[in-house]
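The chain below stands alone, shown as structure tokens; this is the form predicted alone.
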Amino acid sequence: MRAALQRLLPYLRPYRRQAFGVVVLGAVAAIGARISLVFFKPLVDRLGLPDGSGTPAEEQAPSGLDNWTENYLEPWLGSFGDWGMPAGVSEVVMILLLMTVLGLIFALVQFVFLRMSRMLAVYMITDVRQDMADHVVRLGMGYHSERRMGDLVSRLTTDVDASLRILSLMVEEIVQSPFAILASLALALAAEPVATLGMLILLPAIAYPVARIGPRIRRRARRTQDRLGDSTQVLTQMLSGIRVVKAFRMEEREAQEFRRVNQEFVTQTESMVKAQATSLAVTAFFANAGIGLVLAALALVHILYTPIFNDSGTMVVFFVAVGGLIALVKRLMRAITAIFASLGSVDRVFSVLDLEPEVKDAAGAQPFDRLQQGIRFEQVSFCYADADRPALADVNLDVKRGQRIALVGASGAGKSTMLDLVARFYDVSTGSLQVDGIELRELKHGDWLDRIAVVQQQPFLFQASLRENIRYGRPDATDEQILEACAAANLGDMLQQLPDGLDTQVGDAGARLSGGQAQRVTIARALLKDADVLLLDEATSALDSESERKVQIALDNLMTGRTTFVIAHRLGTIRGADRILVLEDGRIVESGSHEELLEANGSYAHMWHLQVGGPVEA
């Protein structure tokens, strides 16, 4: 519990003048639910009970509850006389009306708190999966090509949920309950301070069940959150892969999978609500069998040996304020269950954040405005995380600005993973990868970023309208630059047969759009960001003829004038490129113009006789 005190306390420091607030008033709220207390033995006196003590009052030592009663609670009341009333009625009314009074401003007052404390647990919480959204999009793209996406959801919204029921938890109980068991220890300690000392050491034996079984709450917590993110990760991927369920008729096996998470979870969950309710059964044992012993032992001196009450009302008021007292300790062992139960939670959070981005800017990284000379591989290797073998391996390679590098190979040949160190969504391994002459990693990402567009093989859009997905890449955009981005993305006839156009929404990831029309939306995003780099990954492959040449148009007038990678499966899209680099296993094989490559009749000659149909040489 230290452990997630410490994560969460940097969230409280901002609003520490609120939190300074919430402790403030819920010891106030807290005590003076309490002083009603005082009140109970001039009432009981006046009921006229027998002590059953067996002895005289003024043979008895006079608590500090009865001093206090008698030298200003009672000359106080019979300030106010007896208003035309009976002996005492007065005194009672008198009694009742400030009870009432104080009940009412105590009340206000623990509303405040309850206000106070709660919203606070709720700005903490928001800062936190505000955080953990910011982190995760910062992390590298070594973190989302490993990461499950329901697992992730799971973390952001059920496990943070989790984090707020612990805040919430925190800022009540843990601030509020210790103020009332101390007020109420004080007034059992002023009406019968040895029964009350007697009764103390009922205490250690209540919290020791919490204290000794909390961390296993704790473990089996984190292992049902685990579960609980492996059934969110099946649910969301049973969801995006709907048309591929339904066209294999899978839809029984899918829900058996859920059913078979889903149980894990339930077991795990059974796990931890044992642990919970071992805790709080010996807690409530001790609680109601220990009070009683203990009661029966007072009984047993006050009625055998010597008199542990002056009267009733002393009496009334000590057994008042124990039982409020072992019930307040129960509540608080309850809460810090539940905060044990909610701690797994936390660390899957805390987990996350804790993650390192794999690219960051480098100390005194410089600035960067334009690409003006070109980008350069020297003895560029890089290997992913628990790869056997590098993707890539002594790749030179000098760019000069405005020139179009198309990539060809088989799959897993290494193109994608050029593209990715150009846009530095990996450092290269070993090797130099230079910008204008200067390491790319001495730059300033962000800055780098800015000057670079990319379009990939699948398209995506977000769940808006074309004029904010076209303008993503660059918000203070006006219309008349959008469209004549659509205009350069030949986009003009579909926006003139859209009754709302640019307002159009595109639905999600462009559903209502054609994989063209979302494509070439995604182009008019590139055009309009107006970057110096193009990495464009397939764009044209998963497209009929009639798309593909409507697409190959706008990346044409997308090129243009800039420094562009291009990976293509279709050859005839990049025989107008400057260089063209066949890879094979992370290396270059060959390089050099379509015509130089045709006529060296290798790898490239190969694939191209076997793509438009002519003879292949062995």
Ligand SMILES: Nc1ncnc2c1ncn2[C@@H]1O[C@H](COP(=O)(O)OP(=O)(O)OP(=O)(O)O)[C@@H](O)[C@H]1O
The other form holds:
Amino acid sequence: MRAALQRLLPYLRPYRRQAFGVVVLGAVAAIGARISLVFFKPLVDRLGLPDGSGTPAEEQAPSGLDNWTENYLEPWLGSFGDWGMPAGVSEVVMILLLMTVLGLIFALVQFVFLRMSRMLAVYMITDVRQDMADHVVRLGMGYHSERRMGDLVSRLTTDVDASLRILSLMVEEIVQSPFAILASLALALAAEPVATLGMLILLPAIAYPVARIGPRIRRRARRTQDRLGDSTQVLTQMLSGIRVVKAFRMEEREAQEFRRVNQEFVTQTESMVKAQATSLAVTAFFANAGIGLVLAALALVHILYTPIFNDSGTMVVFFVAVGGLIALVKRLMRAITAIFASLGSVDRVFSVLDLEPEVKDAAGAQPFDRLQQGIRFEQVSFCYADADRPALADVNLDVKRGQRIALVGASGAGKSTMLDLVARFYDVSTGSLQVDGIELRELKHGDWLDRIAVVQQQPFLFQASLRENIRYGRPDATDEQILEACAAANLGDMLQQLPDGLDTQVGDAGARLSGGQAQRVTIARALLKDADVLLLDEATSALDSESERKVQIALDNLMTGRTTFVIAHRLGTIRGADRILVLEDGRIVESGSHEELLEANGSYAHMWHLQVGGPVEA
Ligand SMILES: Nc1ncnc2c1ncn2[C@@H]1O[C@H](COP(=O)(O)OP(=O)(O)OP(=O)(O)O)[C@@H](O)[C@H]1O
Ligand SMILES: [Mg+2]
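Provide the structure of the form predicted together with this ligand, given the form predicted alone shown above.
So here's everything in the complex, that chain up top.
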């Protein structure tokens, strides 16, 4: 538990002053709420007992409360005079006034305390959530390609919320309860020290089950949250693939899958709730039995040995204080039980924050401005974390600035992997990948990414205006520059037809644009970025020939003067490349210009003939 709290503590640091205020106000309010108890004695004393006596322990030494009431409180109350009222009335009215005023003051303090403490928890947890978001976008592709988006969303929402609950409870209960307990204890001691000390042995019994069962609650809570993450995972996957689900009429199967993970969540929750209920029930048993036990023990002592209370006032104060004390301890235990349950969530939050990004800047990473000479692969091999064979092996390649390199090869040959290495979404496993003669991993990754533009096979557009989508990589671009990029991306006609022009909102995942249009928007985005290096992953393969032609024109404009790596299945689009690499099982098996490769009559020539249908003249 301490370890988890230590993780949260740094988030308190920026709010040290509020935190200090919260503790002081919480203490004042908690103690203040119990102060009115001291007026119970003079009130009850005036009430007397029905038979006027009980068995007063006249021979007992008076308790601290007796002395204080007799020597200070009563004379002070009497000092205001009797206001012409029957004897004793003015004191009662005075007490009533005092209790009301004090009650109001401390209620006000409690109000400020609650506001401050709850907001403090909200501030802290917002910071945690911000940190998580900051951290998660920085995690490498290795993490994100595991596609646990739903689980991640669940951690960012429900787990962070559960952590908020723990913080609220902590600043409220854990700050106030100890002071309230101490105040009650002090009153009980003042009223009847021996009986109070005797009662104290009850407290460990109330606390024990919680301490004992707490860790179990935490473990089970963590598993419960894991199952909740699973169900969010299933849900997000179902929704992001909704077209496929519908097209294959798999609604029922998806619903069933969701039912299954949901049911697992229920089962897991049941086991956590069982532990929680056990802990609370045991606490409740001792707490509920507590006051009866105290009463019975006192009665026995009173009968067998010696009278205990001097008067009914002291007795009432004692029992109200002890009753309050037991209730407070019970409440504290309930809060601690809830905290144990939330710790499972805290674990899940921090296990994300603990992940190290796979790709990080080296200590003395060098800044990078513009590509001067080129990019060089030397004996580069790369193996995905969980793969048993390398996705790329012994790749050697020298790319001069401005060259256009085409990658072809069967599915799974390693083409996309090679592009990911250039972008440094992954670090090479062995060998060396250099930019202008410097190891890529010695450069500041951010600087390098600034010089790269990527166009994917599946264009991704944000739910925002076209303008926002296009200037994504260059937020300060003017409308003129954006329109220029649009023209070069062959988007001019489309823009003319849109009534809102650049202000047109792009729908969910670009649903309102056709595939070719969306692709050209991403090309405009890349154009505007004015990068040195282009990574094009089969940007045209999903399009019909008319859209492909339009996109190809846009791409040609984009590639002019830039160092380009382009993956293509349609070999016609890369005929003019400076060099074509044929990849097979992660190795470069052929390399050369279109003409050279046809000449060599290897697998490229074979693929070419298949696609164009029959041999062609070189
Ligand atoms: N994130 C990943 N984790 C583990 N293995 C991966 C991952 N991505 C790709 N691979 C594996 O690495 C190899 C190369 O994949 P890559 O995506 O580079 O192929 P590709 O040539 O781009 O194929 P395609 O033409 O189908 O896009 C494949 O065997 C693939 O299964
Ligand atoms: Mg690929």
